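There is one chain below, alone, in C-alpha cells, taken in the form predicted on its own.
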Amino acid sequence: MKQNIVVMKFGGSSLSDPKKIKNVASLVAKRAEDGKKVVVVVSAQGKTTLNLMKSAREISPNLHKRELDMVLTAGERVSMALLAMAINDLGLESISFTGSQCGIITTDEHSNARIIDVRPFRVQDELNRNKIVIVAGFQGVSYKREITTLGRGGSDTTAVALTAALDAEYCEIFSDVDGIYSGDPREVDPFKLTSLSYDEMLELAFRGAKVLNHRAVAYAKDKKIAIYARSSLKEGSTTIRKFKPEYQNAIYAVTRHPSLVMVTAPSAEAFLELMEKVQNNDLTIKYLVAAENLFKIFISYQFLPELKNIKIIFSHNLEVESISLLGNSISESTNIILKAEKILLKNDIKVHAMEFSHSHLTYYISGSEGKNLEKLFHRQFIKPHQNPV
C-alpha cells in the first residue's frame, strides 16, 4: 500500500530567482497544507551548472572527473538550502539533504553514474517528524565513497528514484512549460499531449524532449510509478503512466535533438576499435551505421573530449542534429515516409542517415536545416488538424 508521500522535483528555471523560490516554497507547502508528506527534489539554479562548467574550464582544458563533480554537486546544495530556508519561513518545518545524505547509492563513475541503490533512512526519519525534505538532485555517492552525478537531466531520475524507494503515492516534474507537448514551443505552435504512455513518453525524452530524463522515465516503467509533468507557474499536466498508446496510428510529436556529432571511422577495423572505446567509455550513442565501406555513429555533442581522447583515426562533423516523428505503426505507413521524403527533397535537405521503426522515423541532418525542418514536419504532419493526423 502506498504511504501518504509525494515527490516534488524543481527544475533550474523554477528556482533561478528569490521570488521563484518563494512561488516554489508556497507550491510545496500547498502539499503540506493538503496533509501530504513531502520530498522535493531540486536542481540547481537557472543557468548554474552552465556556468560552473565554464569555469572549470577557464582553470583546465582537460576532464578532471572526479573535481568536476565535486564542483556541479554546488550547484544543487545551493538550491536545496535557499529552498529550505524559504520553507521554514513560511512556519513549517524543513531539511535539506545531499544525495549522499539522502542514501543515493551509484556505481563508481563520475559524470554520468547510474543509480544502483537508494537507502533513504534519513529522510523517513524526517518524514516521520512532519519535517518536509528537500533533497539536491543530479548527485550521489558511489560504493567508494566518492561523490557522482547523473548526468544531464539527473534531477529527474533522483526524484523518480527516490519515489520508488519510499512507495510515495506519485512523482511531480516541474519545470516553466505545463506538460508535454507535440513539439517545442518555442519553435512551433503545438498541442499539449493530455497523457502518455511510458514507452511513448521514453521516445520522446531520447529523441529530444527536454521535459523528462528518459533514464528517470525508464526508471519510472520499471517500478510502474505515474509521473505528473507540470508548471510551477500555471495550472495543467500530463499524466506519463502504463496506458495503451492514446494516439493510436498517428503522428503525435515532432522532436529536435541538437548538439549531435557524427563521428566517421575509415574501416571496419577503426569503426571496431571506436564501438569498443565507447562501451568501455559508456557513452550513448543515438544511431549507428555500419555497413560495406560506411561506418559511422551519431552521439551527444557533450561526450565529444571523450571521444577526442580515443587514440584512433576517425573524422567528425560538429553540426548535425536529428528530427523525429513520433507515432504509432510509423513501419507500416508509407504514406508518412513519403510525405517525409517530399518535404526533404523540395527544400533540398541533405540527410547524412535515417532510422524509422514502429514509433518513430528520424533523420539525421545538418545543424543549420535542424530548425526549419522541425517547423516543417509540425505544420505537414499536425498543425493543419491541431491533433494528431
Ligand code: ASP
Given for the second form:
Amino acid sequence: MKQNIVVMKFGGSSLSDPKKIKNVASLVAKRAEDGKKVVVVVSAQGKTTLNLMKSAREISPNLHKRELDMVLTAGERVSMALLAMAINDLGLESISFTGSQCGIITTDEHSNARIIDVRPFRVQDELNRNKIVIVAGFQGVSYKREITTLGRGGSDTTAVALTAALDAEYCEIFSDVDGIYSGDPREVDPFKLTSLSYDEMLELAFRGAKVLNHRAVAYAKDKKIAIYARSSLKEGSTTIRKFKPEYQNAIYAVTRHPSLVMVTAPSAEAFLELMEKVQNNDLTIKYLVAAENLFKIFISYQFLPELKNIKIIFSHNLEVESISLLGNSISESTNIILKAEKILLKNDIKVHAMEFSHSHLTYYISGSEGKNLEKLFHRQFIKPHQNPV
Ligand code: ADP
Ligand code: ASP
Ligand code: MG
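Would you mind giving the form predicted together with the named molecule, to go alongside the form predicted on its own above?
Time for the whole complex; same chain goes first.
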C-alpha cells in the first residue's frame, strides 16, 4: 500500500536566489500542512553546476573524473542546507541529507553513474520523527564507496528513485514552466500537453526537451510512478503516467536537441579507429548511421564540460543539432515526410542525417540552423486545436 509520502523536486531555476528558496520553503510547508510526509529533492542553484565545471576546467584541462564529482556534488549540498534553514524558520522541522546519506547506491561511472539501489533508512527514520527531509539530488555513492554524479539533469532521477524506494504516492517535479508543452516555450508558442504516457514523455526527453530527464522518465515507467510536472511560480501541471498514447496520427510536439557533434569516418577502418576513441574517452553515441562506407556518429556533449574536449579528439567533426517531430503513428504517414522535406528545401537547410520511426521523425542539421527549423516545424505541424483536452 502507498505511504502518505510525497516527493517534491525543485530544479535550479526554482532555487536561484534567497527569495526563490523561501518561496520553495512555503510550497513545501503547504504540502506538510495538508498532512503529507514530505521529501524534497533539490538541484544546485541556477547555473552553479556549470560554474563549478568551469572552475574545475580553469584549474586543469584534464578530466579528473573522481575529483570533478566531488566538486559538482557541492552545488546540491549548498541548496539542501539553505532550504532546510528556510523551512526551519517557518516553524517546521527539517533535515538535509546528501545522496550518500540517503543510501543512493550507484554504479562507479563518475559523471554518468546509474542508480542501482536505494536504501533510504535515514530518510524513513526522520519522516517517522515528523521531519521534512531535504535530499541533494544528482548524486550517490558507488558500491566502491566513491561519490558519483548521475549526469546532467540527474536530480529528476533521484526524485523518482526515492519515490519508488519510499513507496510514496507520487513525485512532483517543479521547474520554471507549469507543465510539458508541444515545444520549448522559450523558442516557440506551444500548447500544453496536460497528460502524457511514459513513452511519449520518454521520446520528448530523449529528443531534447530538457524539462524532464529521460532516465528519470524511464525509471518512473519501470516502477509505475506518476510524475506531475509543475511550476514553482504558478498553478497548473502535466501528468505523466501509464496512459495509452493520446495523440494518434498527429504530431504532438517538436523538440530540439542541441550540443551534438557529428563525427564522420570514410571507411570501415576509420570507423573502427573512431569507435575505439569513443570507448577510450567514455563518450555516449546518440545516433549512428552508415551507408556505402560513410559512417556518421552523433555524440551528445551534454555530459562533458566543454565541446572542445570532443572536438580535439576527432579530426572530421561538426557541431550539429537534431530537430524531431513526435507523434504516435508517424511512419504510417508519408505526408509528414513530404511536408517536412518541402520545408527543408524551401529554406535551404542541409540535412546530415535523418531518422524515421513509429514515434518520431528526426533531422540532424547544422547547429546554426536548429532554432530556425524548430520554429518552422512547430508553426507548420502543430495546430492548437490538436490539444485533446
Ligand atoms: P530546472 O532548472 O528546474 O531543472 P530545466 O531548465 O531543466 O529546469 O527545465 C525547464 C526548461 O525546459 C524550461 O524553462 C523550458 O525552456 C525547457 N523546455 C524544453 N522543452 C520543453 C517542453 N516541451 N515543455 C516545457 N518546457 C520545455
Ligand atoms: N545540478 C545538476 C545539473 O545542472 C543536476 C540537475 O540539475 O538535475 O545538471
Ligand atoms: Mg532540469
